[in-house]
There are 2 protein chains.
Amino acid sequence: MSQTVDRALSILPLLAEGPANLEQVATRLGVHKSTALRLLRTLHEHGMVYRQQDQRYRLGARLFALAQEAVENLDVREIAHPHLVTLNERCGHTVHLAVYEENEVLYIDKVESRYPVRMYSRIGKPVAITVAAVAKLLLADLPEPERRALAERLTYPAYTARSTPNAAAFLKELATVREQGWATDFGGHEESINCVGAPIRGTDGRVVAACSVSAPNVVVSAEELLSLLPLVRRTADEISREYSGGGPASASVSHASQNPPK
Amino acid sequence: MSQTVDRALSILPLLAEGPANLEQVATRLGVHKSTALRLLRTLHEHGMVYRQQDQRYRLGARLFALAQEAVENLDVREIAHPHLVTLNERCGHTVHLAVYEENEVLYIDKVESRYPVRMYSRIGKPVAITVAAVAKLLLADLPEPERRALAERLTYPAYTARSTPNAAAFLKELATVREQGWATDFGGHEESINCVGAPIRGTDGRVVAACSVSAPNVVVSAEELLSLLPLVRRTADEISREYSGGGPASASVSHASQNPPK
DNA sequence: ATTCCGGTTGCAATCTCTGCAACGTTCATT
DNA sequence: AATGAACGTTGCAGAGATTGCAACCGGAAT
């Protein structure tokens, strides 16, 4: 929309990969050196980029400060966190919290497993949207046309033999998830990792976030993990209640209805 | 420098205070609604701001993802190296950089002394953890339980008469180091070699690395070496500052009001 | 229905940004 | 010392992106 700002913002992800000098930035942006210089200077004035001694640029402290505020603004996270910790204390496995935003599902919180096994995931990073339990929960609640449009737009990587193969299968799975009010991922992303999740709803009954418990086969079988479902759902419901109950605005319905208003 | 980018970036700290709608943003920016709208749209496309259901804007998740990625790509060694070289140029002695990892303290960089006498150490090699100045600095910052557990687990070789004799003495020494913010090793590893060091900290204040200057008695006495402490500390602080993104970003928010509505 | 409020869009003027080319530094090579 | 290369920096004029305006919507409240 705005060429100048567009270019300036494009510099940031580029620098996130690692420090770069003026010419590298200019080349990758496809603009003249002097143009890149002026953009970088503006970013610099705002503390978004920093210039190291060797004159190369990297992301600046202001960005970190803003990022900090950005997460704090995701107030679901604040409310949910203690509940997630409790959940982790009770079952011992890795607990995730995720939200849907702009065609992506993002992890916004995580409590590490107390078992030695570690699984890869990163706060702020988009999740494997076609297979993750939390993704299914969040997408299942989208308005029907949007959900379908998104499903068509996605690609369906075959992470494992049990990955969701295509849009049709995905939509069917979402319907099931929507119906039952919980979701699983049994080896759809990584062969040996299973996952069960439940939705967190706001005052209006819409799904605002989703939480899940993940564990590798070597620690618990899929059935054992599934036995934790009631606990996971209870946790999600508690978060929903607290999330909706907060303000004096309209503390009406405390238990979220299964069928959100259209 | 660039008006458009300047204005766009000024929106971010503004939203960090809390969600705002279009008109609020336009007013606080001192521009026309339509201008603000277009800036916000561009920010939106880059995921820097997010639009909630009530159409108000808030900071977006991409900010967080960017910061996360940047932190992961940070390399202490790369940033520290030029500073270490400068330190070496100023004092002439051997300069070391070390990190703590998996119950060990490892040298990850070294600038050789310019005096003919050199000391033995090798990049990548674990240091004498119970006596080295850098080790004391790194361990002093560990969480209390972990620090104690580690201290108990270690063995205390009597390299010299002045080597740390046991866990109790070591923990006491660590407390001192933690308190004063610097550390020494006077002949604890090799009778004739002394050493002073200072901690390098990340954004969150945690010690991420430590640097030190080492020299044999025959070149400088312990007191003379200690007189270099301010220089060593200053170097460590400079590295810290650069590592955490250039200090408290003095975001000179130039007010966008050069072109007021007539 | 009407009014208000806030967001959105098309347009012309113009102000800002761009690319260029020349210049300044630093560093390595001859 | 001199030469050259590499890279960052600056002044300028032209071009095109950006701006403010005013009109237009769409929903909410009256």
The other form holds:
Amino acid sequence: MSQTVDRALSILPLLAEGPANLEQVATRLGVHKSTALRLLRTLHEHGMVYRQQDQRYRLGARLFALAQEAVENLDVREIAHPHLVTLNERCGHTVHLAVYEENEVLYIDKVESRYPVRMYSRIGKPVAITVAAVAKLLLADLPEPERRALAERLTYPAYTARSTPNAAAFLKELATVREQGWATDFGGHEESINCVGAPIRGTDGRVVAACSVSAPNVVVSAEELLSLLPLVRRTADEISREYSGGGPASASVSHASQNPPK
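Rather than the form predicted in complex with the DNA that you just supplied, could I have the structure of the form predicted on its own?
Below you will find a single chain and nothing else.
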């Protein structure tokens, strides 16, 4: 990288700390003020920095627009897929990736189990929103008023005896999922199918997707599947870090993780 480009880019993290004047920029870069001014003018012309009335410089609106555009164009499925394949290779069970869109939770990727007994699920198909582990993870992250309103307008089919019965029970479970940072579905949709899942987060800590491992109980018991939770969570964290451009994958205190029950 040329010295000029390197110096210009070094200005951006400086201004991310707060507005700075010409002398402060020059001092931080270790250059003459005329050099710093030339770099600032170039960045200003491209909208990367903005000169305030007090003659201090701050980050420009164009930089924020580019960052937002980059985030919007990220394809979480493309980023997640190699990690899902690795997870599948390590555990052998069906792996799903899901997102929340327009009041539905949809599977957007799937890696099939290596075992002959397989799950009937399709990419693009909505999940059973009141019982699926991925749905609980995605809905638990919604703001409380939105979460409550959604829970109250959902219907609660009795798929099995373990299905979520009503809005109050659903909200209670979502609160638990939000606190612990992982979710399960042990026979809530199909008696014979169990599932464990973990959230994938963006740069702001919000949940953008969820991944899960599912298996029939003729292949592995619920307890044995739950033992895979650390692996599922590590996979989700790895996807989160890559999706966030190498930033922290952990959530805020309100989303603090806890260990699964023994």
